[in-house]
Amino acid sequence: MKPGAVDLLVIGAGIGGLGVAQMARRYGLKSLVLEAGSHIGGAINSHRFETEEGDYWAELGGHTCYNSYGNLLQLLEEAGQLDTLVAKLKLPYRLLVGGNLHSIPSQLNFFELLGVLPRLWVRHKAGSSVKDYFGGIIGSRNYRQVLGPALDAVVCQPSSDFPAESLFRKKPRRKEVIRSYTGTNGLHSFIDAIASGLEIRTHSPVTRIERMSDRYLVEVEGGEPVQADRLVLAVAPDIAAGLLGTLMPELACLLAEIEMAEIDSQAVLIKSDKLKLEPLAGIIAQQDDFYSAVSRDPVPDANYRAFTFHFKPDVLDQAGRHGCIARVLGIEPADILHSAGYRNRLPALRLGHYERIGLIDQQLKGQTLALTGNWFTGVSIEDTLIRSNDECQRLCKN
């Protein structure tokens, strides 16, 4: 039988991929997605509890959008979404410091500020590690126990020798959208969004890919190979480097150096009245077997809260992780009615990073072939579709 064939193909459904799928229909082009496994949204899960009153959704991934998200805004706003953002109450993190819970301004050393203005000015993000760059601005002091531990939450790993040019990129806002949002069944609902209307197969693994002489011929397990006109790989850099490995040895060759951290995503439900814990958008470990903790808080309910633990991989079991996140609540372990565990991925960015990505955008200028994937500008959901639109309008326009 001959194989199936079709204008793009986009391996992983993460929101790179179904943003990069969802973006080339505005070129009239017919895409069909991938998925390795049974869930899409990569990063982006939003487990759902059962309980007496209804589902209740909390974030084991991805879990903040702000105003700034203007290719997420274009595609929710493409999908007929924008009316069902949900506002999120701004809420205090607090400092895990001691076994005790402090507010992040009370535990900076101001003697260290001091002159901090003027260190903004002359200090370069640029070819700077983020140890380098904000510690040299705040201090070392208040970069070891209080920026260092939130910027290592934010990345969920140690942050110290990632490029500081990755973090905190400024983008424009919508000054019309609410500032921080998340949808009515968590960011979920934003992948469900993106995905309606597009094809998408999960459970199919890509074995292979063989370029033809104007086609790329995709072999997958337990199912026909699909030919395609031109090519997305929406996964990471390690999976894009042994799908490459014979077709673009070189570019293979560079995927294979970036680095990839794992991290134990544990999420609990717990009814309120057996917390005492003010409401907070989250926890910042100073030192702990886990980077961070997110709240559930920022939309409240009134018989339930839940909190994501982000921990350190293969430090706990189950067990040990849930000792831990009722010693840091102040509950007992069996006061968790229910709980869910995933194990994330996420790049290990280092300096010399956007050197190498430049390398391989040579590698992949005049190709039908594009990579897009949180490992390029930043970590966050917009930057990866900022990836996503720029690799499109190549694909597209060529």
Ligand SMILES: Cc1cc2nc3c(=O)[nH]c(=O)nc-3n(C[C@H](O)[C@H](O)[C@H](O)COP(=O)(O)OP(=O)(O)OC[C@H]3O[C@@H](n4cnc5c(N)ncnc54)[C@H](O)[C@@H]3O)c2cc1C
Contents of the next structure:
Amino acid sequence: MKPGAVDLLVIGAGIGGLGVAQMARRYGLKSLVLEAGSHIGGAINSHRFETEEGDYWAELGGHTCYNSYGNLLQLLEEAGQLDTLVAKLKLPYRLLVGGNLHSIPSQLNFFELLGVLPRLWVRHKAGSSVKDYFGGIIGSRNYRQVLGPALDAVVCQPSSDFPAESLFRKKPRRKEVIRSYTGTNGLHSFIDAIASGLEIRTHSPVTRIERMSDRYLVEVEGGEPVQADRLVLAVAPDIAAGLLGTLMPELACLLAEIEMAEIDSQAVLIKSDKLKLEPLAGIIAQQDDFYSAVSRDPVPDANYRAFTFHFKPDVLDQAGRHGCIARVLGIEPADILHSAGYRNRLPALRLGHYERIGLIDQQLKGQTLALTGNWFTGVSIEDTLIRSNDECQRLCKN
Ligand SMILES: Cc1cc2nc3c(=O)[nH]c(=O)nc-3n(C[C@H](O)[C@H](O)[C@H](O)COP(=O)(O)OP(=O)(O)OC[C@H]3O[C@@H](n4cnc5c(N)ncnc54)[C@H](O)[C@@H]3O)c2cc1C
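Structure of the form predicted together with this ligand (previous: the form predicted alone):
Following is the full complex, with the preceding chain placed first.
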């Protein structure tokens, strides 16, 4: 490292930023990661409720990883954590229709489903919206009443206008690994493993980026500026647009066109004996103030259960959210032992997104600047790490 400068400066300590910093070590590059908030992990946020029996975790953001997450598994392998994966029980989701919970197949209209298989062959994902592609295959009523709400639950926002190709991208599976898993303390265990050995500064929001001959000069609110030879922005596109406005205005304009959605996530802890509900993976709302409720039941506990409701933003205050949660779970608001809330943000991808990413990548060609996050190929943890890996190779091989 040159005096006064870091090899690689990463802005944002979500999985995208931590991943790229850890991958850079494969090339012998040392990085510094700056995080605006008080916690690392960003949208991977395993809240720990204190109980008489000890800590009990529940996810406020991302909750499940799969054996198709090759980049994540490689990072965990390098950290010596591959044998710590915790299998998640395969449990059903239920659809909330008119106040009652139903199995998903029971809500499908089977006449509309006739001919699904031939329609799968003639429909093309590329260039289609989620509504046109999936609605065209499964039928408009089945889409409106069942699949549409389920896809909204996947991306925690209205999904109809997403590009169809951004969902369920096929990735190779590692068959020797558990199909669906988490960590010993939820997904945050993976964040701790990937962050290990990295230099990370929390409470360090980056406010401005300048170019100083062949280096970047990065200003940090309340801290010393940092000089870096290479720079990775691992933040949401609107934040990246704000930071790059002066340095690369054309790139900033492209980034500013990518929309973001907000989600009010509320996790509640309940004594198991207060709940009559069968064990569930989660609840999908057909039409309500929330998109989905993700349950901790796939990693069962003898005393407690937790559900994280992902609410539409700014619709209910905390008391309103507790009232809604109690209604859906069939309990009294007073049965909620503890509660924790978090405002999540996710990209709202639209048709034309991949063409825009192509233009963004043209702007990055030959630069010592990289962009990563959950707004390139798709919004999942592995989609984010695929981008981090590609950008790391581009930056570090030069
Ligand atoms: C409710 C929910 C459920 C999900 N479920 C799943 C799931 O089950 N499986 C799955 O694969 N994916 C899931 N996802 C998606 C996945 O968790 C996210 O896409 C992924 O974690 C995003 O990582 P990221 O690094 O791109 O962004 P983030 O996690 O948002 O990280 C960006 C970081 O940058 C920081 N930052 C912002 N501005 C600055 C600044 N100026 N200076 C310094 N730092 C800054 C932020 O504080 C943040 O920590 C879910 C997401 C949500 C919200």
